[in-house]
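Below sits a lone chain in structure tokens, taken as the form predicted alone.
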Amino acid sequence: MATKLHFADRLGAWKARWGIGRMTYLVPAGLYAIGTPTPDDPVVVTANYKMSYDLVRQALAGRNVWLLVLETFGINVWCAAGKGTFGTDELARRIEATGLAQVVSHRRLLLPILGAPGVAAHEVQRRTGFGVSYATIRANDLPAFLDNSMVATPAMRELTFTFRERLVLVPVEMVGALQPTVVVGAVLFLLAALTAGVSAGFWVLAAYFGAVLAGVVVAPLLLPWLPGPSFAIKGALVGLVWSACCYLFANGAGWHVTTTVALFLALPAVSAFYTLNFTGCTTFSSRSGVKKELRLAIPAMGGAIAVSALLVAAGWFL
């Protein structure tokens, strides 16, 4: 198996980051040879999402390693572990389907730490005879792990969520927000243009798009520095800053009070909604925590939008 990534690989990864062909970006499941491995060489397990596969094979360049690729239907290790496709049953099936017991002389599998939620190691041992060891979180730590007698250091087990790691998640979030943003933006533009003129329509459109970008881009990038544990509040704070900018740039001092209050209610609610959506990308949010926040935040955001719409309508008659 080649370990050098070519232009087509990098282009495919870029497209997947932007949500283009994301759900079909995969490789066939099976057993692959990196270098010229012998029966004594280690077996590393990964998902068949091609970006995961590429990161692992690139990290193991110059090594002799067996790579067991599970059928996760193009989903990365962490998400597939949560869904159960990177799990005990698939691992046992793939060991049997590839005849791994006849290929290697040892009985040890090296799994990514993020795959642990889906795998019951004792069940794999009972059903296949292979023991499970958890290696590292990041693929690029695998060479150091192998050189360290297959012992992970604390740094290899530390899950980070740096500015760059948040930045690479933004494009797919933007693509996901694009269609509803265009539809809602078009409706807002038409309503504003018909009631207050075309220039007002463009202003409302810009204000709305800015609020979406505040929630999709700005808040995720500033996540550690925004106060409070709530994603909705973090997004609302960024939305408030954007509302103040809109107020100043558009000379809001001349607005009716209903328009001003509507602005400071609606835009933070929009930003809060899209920031809350980012919980699915983070490394630390839990399902129960997200559900709890949704129960509190969704009614608040919906109420803010409803009140702002009523204020705008009331402003027409004042």
Given for the second form:
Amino acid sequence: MATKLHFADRLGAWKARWGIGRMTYLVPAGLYAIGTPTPDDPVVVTANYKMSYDLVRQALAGRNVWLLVLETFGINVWCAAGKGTFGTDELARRIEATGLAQVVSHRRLLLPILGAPGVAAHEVQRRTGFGVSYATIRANDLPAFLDNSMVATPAMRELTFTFRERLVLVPVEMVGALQPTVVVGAVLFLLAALTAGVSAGFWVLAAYFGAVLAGVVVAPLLLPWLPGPSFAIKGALVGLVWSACCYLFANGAGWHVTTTVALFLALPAVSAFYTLNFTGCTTFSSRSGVKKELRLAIPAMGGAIAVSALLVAAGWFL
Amino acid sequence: MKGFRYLRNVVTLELRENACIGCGRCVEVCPHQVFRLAQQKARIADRDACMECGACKRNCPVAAIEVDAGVGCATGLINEWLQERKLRAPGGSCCS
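The structure above corresponds to the form predicted alone; please provide the structure of the form predicted in complex with its partner chain.
Now the complete complex, all chains and molecules, led by this one.
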């Protein structure tokens, strides 16, 4: 098979990043040959999300390797392992279905480290006779791993979450936030336009969209530099800065005090909610931690929005 | 993970050291270097770095590790709670 990515592969990856046809971006499961592997060459296992498959085949260009692609229904290794589709059962089934034991002479499989939550190595060994080695986290490190006598260095085992790695996650988050944002934005616009005029409607709309972008784009990109461990607080801080920007740009000095307080309560709450949602994209936030944050943040965010709404309503009568 | 720390003292990870056979699988699968191997025994060296992915529990051949692993994103947890309270139809999760 080819190891060079063509325009169609890059276009497909770009579309998947924006959520276009992402759930059908897959390749058939099975055994693939990279280069001209012999029965002695290594077997690398991956998911059938096309972006996963493309990363692996591109990384292994110029080598002779067997690539065993599992049926994960177009989901990447990490998420599929969490769901169990990149798992012991599917691995055993795929080894059987492809006749891998007749194709290779050795009994060793190289799995991505992020596939480990779904695969029990000792069970695979017992059921199929194949031993599992967890190789590297990133497909990019596979060549160095193979050249290092199949021993992973500490760097190959350590997760990173660089600016670039966060940036590529932003588009799909934006697409996910789009629908509720448009609905809420339309309601806010109508309320503001009917009570305070069309220009007020546009200001409210801009302030709200800005708060969403602060939570979906700005806070995730600035993640390591925003203070504290809490995602909600990180998001609220960016929302607070955005509130201050609104205050300055929209001549906040002329507002009623209730409007000012309402704005400084509601916008950070909106940003905090979306930044908290980014925990789904990270690989360092724990389930227990997110639970704890939600228990504190949901009442706080709900309270802020409620008080903000009451203040705006009170402002009409004052 | 360098540059990133999440909340402290919340992780549910537990290791029964007397059951451990020192095979080193947990050290191999953990992407956050939570475990260390010393004198044929694993021990938890950095509990707060754990993201509760469950890789160590799944790969421990003697079931010496316990952790509440599962969906860890806000959307997924909110959906779980709504489903428990019968406010939402079961099925859909965060990254479908």
